[in-house]
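Here we start with a single chain on its own, the form predicted alone, put down as structure tokens.
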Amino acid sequence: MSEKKLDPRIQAIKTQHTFCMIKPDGVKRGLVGEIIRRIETAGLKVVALKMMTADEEQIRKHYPMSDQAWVDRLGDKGLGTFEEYDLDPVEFLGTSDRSQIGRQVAETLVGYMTSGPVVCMVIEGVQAIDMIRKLAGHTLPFKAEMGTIRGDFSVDSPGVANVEGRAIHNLFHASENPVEAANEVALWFSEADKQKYFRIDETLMYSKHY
């Protein structure tokens, strides 16, 4: 008996693509193999992979630096830490304006992300976007749960990073939603880069086999 063909909408969930990147600090610390191991052990499939040193233009295209809401969120992260520790951002940063702080942080990202090689990946699997986000952990390392990539291997705070004039070192990037994933995959890879193959455990993990 032939296998029942899945509705295309369900198939899209089952074979969803997302983008993730091991940042320069992850590469320099020798965590590439461990991070990929965690992704593959979870049942997700690496369908495109490359190591490269990104230039400033690529990083400015990667991050939505023209999106004021995104910039403001960067500022809010830093201000939240200052508030938590009862510190005055004006004393340390010269301003308490979230947009100004966010813009400063955005600019430090360029230096951070071009400071060494990165490893870019396209990951395929059941609800891959949410799965990779779960494996990554909270974007702020001091809030990331143990057992996640950031929780196990990084210790950093936006407050400290902002005062030191650098980006927060959190090892790993993962697309937040389908639109972002599609844009980032297209920015870093061509369609020809993505490989099609069958993992030997796919049927057992997320297909009917009885």
Second form
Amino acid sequence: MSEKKLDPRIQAIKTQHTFCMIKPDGVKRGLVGEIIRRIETAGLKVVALKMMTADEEQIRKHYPMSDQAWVDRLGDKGLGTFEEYDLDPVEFLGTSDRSQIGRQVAETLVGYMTSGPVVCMVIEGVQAIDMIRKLAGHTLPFKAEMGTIRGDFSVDSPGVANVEGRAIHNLFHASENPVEAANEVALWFSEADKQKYFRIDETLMYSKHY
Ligand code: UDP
Ligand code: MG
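The form predicted together with ligand UDP is what I need now, so please give it after the form predicted alone.
The complete assembly is shown below, putting the previous chain first.
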């Protein structure tokens, strides 16, 4: 039976690409296999994969550190925890300004992300961007649900990390939206790195074959 050709917009949803990365703490804790297992058993397809040690320049390109809105949002994530725990950010971080805190966190990220090898991947699948974010769990490990990568395997909070002048160790990175995904895939991989193949179970998972 010939398959009806899908509308290109629907095909794009089915084969959406996203970027994700096992951070240095995930590699050093021996979680590479476990994390990839979770991605694959969720029905998503690894289409590019490499282990490397990133340098500072690459990390400064990866995180949009010149985007003030991104830096402010980074600051806000930490600040929320300080409010929740009734801690004064001025006392512990020297400021309560979201931009300044965001800038401090961004700088700690460079050291963290270059501290050892990372495993970078391009993942393909139905709404892969949201799927991988869901598998990752909340940025802040103490808020990440059990059953997620960050929730099951990490324990950290800005309340301690930011005060200690280090980034939150949360094992895993995942693109948040289509713009971030496109930029990150293009930053870490070339077109030729991306492979095409059929998974034996994909017709059953997301096509009209029973
Ligand atoms: N981060 C941190 N302190 C904070 C907020 C974030 O060290 O208060 C780190 C953490 O490792 C996070 C990364 O900065 O994964 C990027 O932050 P983002 O808000 O983009 O979260 P993600 O997209 O990784 O969930
Ligand atoms: Mg992010």
